[in-house]
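Shown next as structure tokens: one chain only, the form predicted on its own.
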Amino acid sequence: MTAATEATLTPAQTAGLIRRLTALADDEIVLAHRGGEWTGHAPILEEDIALANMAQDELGHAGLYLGLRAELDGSDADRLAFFRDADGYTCARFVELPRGDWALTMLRHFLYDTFEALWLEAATRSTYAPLAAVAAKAVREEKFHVQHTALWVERLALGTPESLRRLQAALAELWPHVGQLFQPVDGEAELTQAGLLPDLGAVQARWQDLVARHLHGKCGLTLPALPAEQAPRTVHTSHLAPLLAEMQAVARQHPDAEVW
């Protein structure tokens, strides 16, 4: 396929790319905030630092996605992050859920990071050169996240009866929402057909195989059934609005500030 640029995209392709890039960025922003809530509260100092670094990485990826969007529509990343209400966000409910305990946090990151690593790996072959370049830059970090959280999930599963119980409970809470990560945005099928975006179905098949082999095969967890349907990304949990209120408080109090 011929490499695409901003100039060669059709209006429909541009709109579809903006929707997908925004959804990815919104997932990253909200998940990073949940990770940041552990600062000063992680079980050990090294993990406090590690999770804070991972949250910074996720915010960095959000900046990359919103930077790609800015090239398409001239939008401002900070305005999008700090001045949209919950109704304007398109994150998955999976990342909105409260931080929970350490088992839920590590399991959520493992499930999400595996999805993102596979998506980015596929996106390195996008015919949209700017996206392929960003994916090549971010995928290495995401694979480190997967390695880190996979080890924690294994450690908890094979640790004590209590850590195993908490991990299984976290899986029961998270699993009903995880399918939303693979929900296409409007027009995504056409973008995939044009080679601009990864095939979500193929990404999900690889994700299910890897996740099942780790969680069930290695860790001995019981995987619940995936729900047949997921709510659209515009329908949020009650947890998103208070999260955004906290995250956006300073920016909204000083909307014209140029130096922090």
Second form
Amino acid sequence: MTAATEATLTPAQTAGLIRRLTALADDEIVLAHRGGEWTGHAPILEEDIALANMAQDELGHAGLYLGLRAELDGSDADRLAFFRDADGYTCARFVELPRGDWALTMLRHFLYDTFEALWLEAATRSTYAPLAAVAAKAVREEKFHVQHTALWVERLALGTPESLRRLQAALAELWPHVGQLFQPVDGEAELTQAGLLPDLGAVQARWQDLVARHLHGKCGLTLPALPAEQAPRTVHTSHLAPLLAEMQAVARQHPDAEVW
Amino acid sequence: MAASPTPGAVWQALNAVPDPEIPVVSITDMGMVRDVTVDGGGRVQVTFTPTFSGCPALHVIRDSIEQAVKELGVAEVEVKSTLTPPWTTDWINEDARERLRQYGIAPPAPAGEGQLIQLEAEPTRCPRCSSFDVRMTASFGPTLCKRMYVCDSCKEPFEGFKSV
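Just the form predicted on its own so far, so send over the form predicted together with the partner chain.
To see the whole picture, the full complex is given below, headed by that same chain.
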């Protein structure tokens, strides 16, 4: 298969690619905000710093995805992040849920980071060369998130009855939503067929295996059943609008500022 | 009239641009500068590769490159960034690794093309006493590129460069 460029994409492929890149960026922006909410509140200083580091990486990745989108439609990353309302955002509900306790925070990151690492690893083989380059860059950074959050999940699972109870409760809350990460956007099947985007089914199979080995095999947690149906990415929880209101407040008060 | 330096002179100027977060090494030591071209009209193009994509110092690096080249008397400088091939700590030169170690930062282990999902961190040596008897105390440090350790042999805390 020859490498695709902006010029060789069909209009339908361009539109599908824009939807997938935006979904990825939106997940990263919203999860980074949830991570940032721990600044000053994490159980220890080192974890404050760790979450700030991870949020920084995620915003960096969102910047890369929106940079790819800009090459396709000339859009502006800052406008997209700070001037779209909840009904314009396409993040998964999984990342919108309130930050919860420490167990929920670490577990959500672990589930998300393993998804992102595996998706990126598959995307390094994309026939769309700009995406393959971004994936090769980002995947090197993502491994640190996975290492960190996998260790925390293990520590909480094998810690005290209370930490285990909280972790199992977090799993029950998060698990029904996680499938949305693997749901294709409109037109994605065609892009996967053309080798432009990873096969989400294959990514999910690898994710399921890795996550089950860690959470069940190593940590002794009971995995709930995955629900068959998932809402589309345009249907949000009531938690997104207040999050965006806070995140976008400064940019909207000073729309002419160059840097927020 | 604007000067038209040789590519070698531009490289030499860039050798003096420090990494904004680790001032004992330069951006060329870190392997961040990928290409320098000077065209017939004396226009200089510098291509650099970002270390970490979320690094907040990227704009500082970009500005410092432009500044360093302009100081050669060049009128037009274009600073481009590239992600291909992705930056790796394997590009940090030997001399810079030694300076990192003397500064108290353990240099990165070889990154290679290992397995993607490694739940274990790579082994690290204390930059002061060279002992492997070290503990990671935080997997994220004051900057994206570092982790925090304590050496159980000499009892000193230190920072370690992540292997990317």
